[in-house]
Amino acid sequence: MRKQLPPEMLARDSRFVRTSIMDQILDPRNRKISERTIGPAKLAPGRPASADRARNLMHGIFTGEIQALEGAGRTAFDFDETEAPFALKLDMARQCWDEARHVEISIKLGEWMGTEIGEFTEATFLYEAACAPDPVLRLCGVNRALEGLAIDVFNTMKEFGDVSGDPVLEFCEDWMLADEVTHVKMGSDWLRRLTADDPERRERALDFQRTVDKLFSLGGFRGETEENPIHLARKMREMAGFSTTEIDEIAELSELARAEGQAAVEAAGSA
């Protein structure tokens, strides 16, 4: 089996339509679609297109779970035990088990919410973050940054299920949320263990995490105001090994991404 599998070689059937994450953010046509189906305000019943927005988000969760499964599997396979200790490989194998279950749950939830596979597009940035040549970068980019985003998304969807009177959605999101906290905690713990004697390597990994966090704020998609569809789940992140300073920094990166995304859209619209 090939090591270091590039994103373009991921296996998908004809139902999947792939797009780039930058196209989703910067294309003004996609921005209009995003505002109609994802934002700009917090997800809540009674707001315009809330059902479509929830279905879009659920489809994004589904494709993200596939890539999380693929990424954890690659980390378990791509490195020898001098690069990735056997105990880390076991944690990645456990995460694969969780992600496979999440894929199945997400498919059923999508059907429950009226969504078909392929109704919305798939961007492969999560898997791309899992292609970093250093396992520590993968742990920061995937487990801490993107699985951290999953904590925020699942917590928001759980709350939406509660306020919209959908116990199926609330229960499933709560169940998956517990796994995501574990996945992020594994990333936090292994980051400390693998870089205990190499602070420069740790800082490089954290810089990579900041880049991923900023990009996946999706121009204001995540934050702490009523304008943000997804809210930072501070308590859950603290359980997963984030410090208050780190969470504050993510909130600041999200606000910066919102301002830059809006400026880019306005510039593209006037061009």
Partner chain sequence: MSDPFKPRPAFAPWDRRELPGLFDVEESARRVGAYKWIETRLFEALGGWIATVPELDVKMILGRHCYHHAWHAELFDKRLPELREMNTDRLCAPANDAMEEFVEALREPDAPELTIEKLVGVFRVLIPRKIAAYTFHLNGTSRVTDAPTERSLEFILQDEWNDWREGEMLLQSLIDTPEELERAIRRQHELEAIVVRAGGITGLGTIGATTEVEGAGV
Second form
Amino acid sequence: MRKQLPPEMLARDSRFVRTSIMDQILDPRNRKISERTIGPAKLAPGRPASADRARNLMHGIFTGEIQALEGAGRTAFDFDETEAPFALKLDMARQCWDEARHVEISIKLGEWMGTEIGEFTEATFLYEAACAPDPVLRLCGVNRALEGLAIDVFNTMKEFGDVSGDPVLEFCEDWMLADEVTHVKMGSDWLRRLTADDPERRERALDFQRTVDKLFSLGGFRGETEENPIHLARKMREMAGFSTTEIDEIAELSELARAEGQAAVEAAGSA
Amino acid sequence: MTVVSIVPELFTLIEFDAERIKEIASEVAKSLAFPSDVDVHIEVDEVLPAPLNSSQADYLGGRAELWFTGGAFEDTHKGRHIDEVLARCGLGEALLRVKDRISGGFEDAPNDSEISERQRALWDAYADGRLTRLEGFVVREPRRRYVYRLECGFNDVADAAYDQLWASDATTWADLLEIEARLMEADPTERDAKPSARRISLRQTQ
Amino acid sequence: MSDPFKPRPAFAPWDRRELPGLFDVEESARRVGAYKWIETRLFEALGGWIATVPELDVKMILGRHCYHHAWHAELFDKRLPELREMNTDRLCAPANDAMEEFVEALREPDAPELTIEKLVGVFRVLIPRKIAAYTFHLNGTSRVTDAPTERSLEFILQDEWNDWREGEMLLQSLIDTPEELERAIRRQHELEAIVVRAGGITGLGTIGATTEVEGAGV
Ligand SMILES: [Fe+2]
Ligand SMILES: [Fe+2]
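Would you mind generating the form predicted together with its partner chain now that we have the form predicted alone?
Complete assembly follows, chain above in first position.
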């Protein structure tokens, strides 16, 4: 089996349809929609199209879990023990089991929410972060940035389950949250251990993490106001080992990404 | 034959064909035995993508006034393109509800912009149940059930009401209000009574 | 109640554990090192394959099994220093060249159409071989002196049986046509041929046989 499997080679059955993030960015509706008042973006019953937005988000979580499973598996395989120590590989194998459970949970939750596998398209950006050639970059991009985002997403979904009185959604998100906190911690631990004597490598990894964090805050997707569909889960992030300064930094990045997204939309409109 | 008109006649942001939507609407009207002397006017808001799926169906001034977000008809695999199966179903639900308003026991129902999400969820379950029993409509029942539960509650009373509505061919607005009262008793969680996903809020510009 | 101070036999009548066992410390460590090596190569391969199989159920099962074998590797890794092997990497090695060749062949399939080949290697060749080797160790070692290894092997064998059953059922559900059956048999034959030359996962004498095998490259 080859080492380093590119995203386009991810194996899927015929139900899955791949999409590119560029299609979403270049959608001519973006500029127009930003001129609308469509009400608070936060999910809640009675809010604009909450059910379909939650179903769509849940499907995104499902495909994200598949890619997290695949990414952890590849990190266990792609490197020899000089690059990825035995104990790191064991952690990645453990993460495979956890992510496999998350895929199972997501499928059952999807069914519960009336969604079919493959009903919505799949973007592969999570796995793309798991293709970095340095395992420390993978751990920062995936475990710290993206699984940090997963904490925010699951927490938001858990709250949505709570306010809508959905016992299944709340139950499942709570369990997945517990696992993700562990995965983020794994990322932080390995970052510290593998770069203890290599500050340059550490900085490269943190830079990669910032890039991924910013990408996923695009257009105000994540933030701390009612206008952000996904909320920064400060308490859970603290449990996962993020410092207050680090969380503040992500909040700032999110705000910056929102402003840049807005500017890009306006620029595209006047071009 | 039902006269159908549509706005916009030319879509510029998405790849929808207005003529094709009119054709589908005519076919749907025919299969629902929609009164042929009632004109149908459709407005599709092409700015709003999936999953901002929403619609309204009113009977105003002797005409069926339908409004949809583009997302309501959008192919979930191919953005900005129409999914005709979805469009047929959405038009079917809307025209059935207008038919209800004309002479199906919903004559005194308020306009869609004035009814709550919960009332709407009840009515949609009633409409979709009937649609599944007709030829040519693919109703995604599990989705409908989830939308319904989200607005009406995750409990046995709500589920029983859903099954009742789904199987019914003769529910009235008064029946809906009676069911709504039952649901309130089973799940008194306060919900936003305003129909926020609708045309008025979504079409406003800043 | 009987007198608590009355001397009783140190071993209950039903405790038939005996001294000595088949393996001294050195041999037990050599075997445990080979076990750790094969479990590690296996969990890496399962991890790598997750992204290459299109079947969703197989993908998830590989994820789960990947961790099982990683845990086995971890148990063996922890046992090595207790067997006077402080450098846990030294004995973490293939038993012979043929075993190395076997693992290379086992991990070779990559394409999404080759799920049967991937699974046959694991569930019809390697796992049965592991069950045999671990059972032999369990039955042959002194259950008094090598009790910590025994305890780990008991847990591990339970996993191996369960995983084998699940994998075998997956294969039975994937093999529908004469061509698929042919692929499965051919694959099993290819890999078995190498493992026969290797003599099993700890080499010659894996399950007690002592006949020299030609070409094992020991
Ligand atoms: Fe996960
Ligand atoms: Fe995770």
